[in-house]
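Take a look at this single chain in structure tokens; it is the form predicted alone.
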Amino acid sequence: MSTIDLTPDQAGVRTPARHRGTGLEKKRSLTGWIFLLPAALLICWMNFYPMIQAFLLSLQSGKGAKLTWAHPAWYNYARLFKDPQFLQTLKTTFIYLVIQVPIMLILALILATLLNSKTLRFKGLFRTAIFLPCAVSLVSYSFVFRTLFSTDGPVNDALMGLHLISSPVNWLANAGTARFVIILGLLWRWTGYNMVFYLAGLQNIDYSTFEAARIDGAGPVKTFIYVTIPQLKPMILLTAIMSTNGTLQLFDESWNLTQGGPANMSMSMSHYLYQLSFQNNPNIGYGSAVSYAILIMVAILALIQMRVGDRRD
């Protein structure tokens, strides 16, 4: 038969020790929540309150500060499907997403695998050199790319010197080449950033698995496909979600590299959102609806990626 240990309290009354332990745990938990409360309130004030305000703004119409409740309330959201400029920026942003993100993640995986080799010399130098672009200011590197791809820039000079083109290409004045320059800039800047995540994942993998694959006769390609990638699956999912999120919110390259040109053909959704909200007779209500459309797309794509990537074998 089990017994309950009794301990005397200050009044001399014997109370179960189990109950006293439970009370102490509650006090510790309450103390923890008291310390967390200021940070939680700050997060709610700085993040969730603006989100609620933006949603309320998305239900209003009007120019500048003269806003009234829209009739019907979903008017701004219905307008999105009829706005050719928004549909064009949506198409352009998804072109960036579909082309740039897979190429970037594959390059980052390959580079991380190469730089994880135990026999490679000067690994620290190579890792730093590849990672450094993501430490460069967004504005600075955008202007560097504008100079490189200008009509009289080094890229045209090099291509003409190699006799690959007969006359200078106006890279930023054509929709296709302007998008190409933006994609190239994104690859240059963010590949090294994702490579660091994969390197961290690789260094947590037991090196004996690679040696076992080598002993079994697997070459570098098969080892990469059947050993490296499966063990990096959680990290690949994380970087895919972050890259998708970042690309759908792309702004700096569209604004600084091409100004959305030519004829808004390289403009991203976030660039269009900025234009609606802060330029040319601002329409804050409709701009807020665009911001929520971006949020919904980010959430849906992240959910799909998590559902697909989190399947258990």
Given for the second form:
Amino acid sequence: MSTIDLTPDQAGVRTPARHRGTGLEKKRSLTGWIFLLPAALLICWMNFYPMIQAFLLSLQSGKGAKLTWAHPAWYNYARLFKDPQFLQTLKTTFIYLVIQVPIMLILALILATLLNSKTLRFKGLFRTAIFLPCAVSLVSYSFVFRTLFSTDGPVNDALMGLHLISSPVNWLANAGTARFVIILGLLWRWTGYNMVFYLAGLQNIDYSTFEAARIDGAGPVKTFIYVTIPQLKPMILLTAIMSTNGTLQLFDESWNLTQGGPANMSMSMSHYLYQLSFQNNPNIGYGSAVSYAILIMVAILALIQMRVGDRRD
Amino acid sequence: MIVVTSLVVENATVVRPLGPAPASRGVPRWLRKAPTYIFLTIVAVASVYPLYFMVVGATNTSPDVLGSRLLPGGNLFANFRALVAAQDLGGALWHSSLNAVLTTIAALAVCSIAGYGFEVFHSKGKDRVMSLLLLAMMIPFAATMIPLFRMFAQFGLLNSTFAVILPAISTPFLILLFRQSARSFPHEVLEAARIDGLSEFWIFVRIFVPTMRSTYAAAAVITFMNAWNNFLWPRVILVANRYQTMPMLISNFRAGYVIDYGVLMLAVLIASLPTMIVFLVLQRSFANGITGAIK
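Alt. form predicted together with its partner chain, vs. the form predicted alone above:
What follows is the entire complex, opening with the chain shown before.
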């Protein structure tokens, strides 16, 4: 509101401001630094500093609070490759990543494209319904899915009612089905979230490009592949990196939905990290090495995705 | 309202001289659109069903929940009494609210002024700092969690609200969001305010903040939801059970041998209500804020 009061002055007095000395410029630059100082300091203190510390910790060994430098220095890292439990959680996490992220992103892209249509009715209703799962916490939905997929639960009832199965499936007691339930849960929770990013991206794309494709005789599939996807590439890259990052750090679902079971077969890397670092007899040094393994994988995958994203230009 | 707007758009399409795409000539319009509506309806129902199940489950007895009863029952108050008797619901709600509200206020203040600073007082040095800060987005929380825990333990800050919220205040994502939206802030307004003698800080507070309402709404939705729903870090830092948050309270159900699913669904519902309300109230501003930020 106050912006309107200010505009009348603007035209007449504008020029003198530009001729003010460099002292003012310097003062302004300093003001800018002061404005961003709290945020920058907090990020250094809460992100970069602990990251360096975690690396130093990963070179130490010992149980509990008594830590000594490991011999050799890379001892904890060498142990990673011989730890069947770690390798198992690594494999499980990558199964989640490779299956869930592509399905989710493609589904989100299709949904966003459909909802971007100008002639579609009930758009708001569809959008809200599909995004609504994002308002539920990971812990909450984990327990809802746990209930839905319990042996005597609604999913088994429905499948038996439809005569698709003859006896109840014990979803969470079998490695394959337990992982399937986690992947289904992730899809349910995050597809709408990614869809919102694509919808936002589509709104910034000139609608006439879609119409031009239509006039040129391109069907919806061709339009989607040759018009929508290339224009949304930066957004796809962003969501791919965010989803990869999120999946590699999966914890809440592994902890609450399957509790890592059966026999740790659905346990994620972060779940294992938590177990190592904060439960029973904490081994902080080795835990830090696991956390660095996650960090390195996040960095490598982000780098690959950025490379791939750049190349197709 | 939704129907009216789309009707208007539809009329416009009919008037437009473009005509239908060649591939679909001759097929009635409603039939051509039918697969889209069917697909969207299936996805929408699949998205809402678990939530409906949760809401209805909160009012039913445990056997009814498992028996997939889809109608509301009369067990809501009994479930509530059982929940309150078994768990410190008030305490968990209070801790969750306190954490989420304080995180949101602090994060919006710190990140918006930083984003504004990066854009309005733009310089090469600041650009370099920004790209450095963006790197922090790539650091998984898993990789900082152990040293953070040790640090707060050293300061004697385990179980403190301060330790819960501090790591969540400054995020590169929010700074980026505010920097992008500051781009659309008209420079003339800024100059005019300067000439009027308003100091830089007050220009930010009295002019930038009110004009960027939708960005603040989007940032508030994201931060509040993340803070309210955060589970791993509170679990790590809140060692004593009496400081537990709502997600931690729900997670404790998994320790029980016999779970009352009606009570569980009620707890899950109560934990979800605040974020759902925040989202539904701020939904439009949220979408606008995200759209404005990525232009």
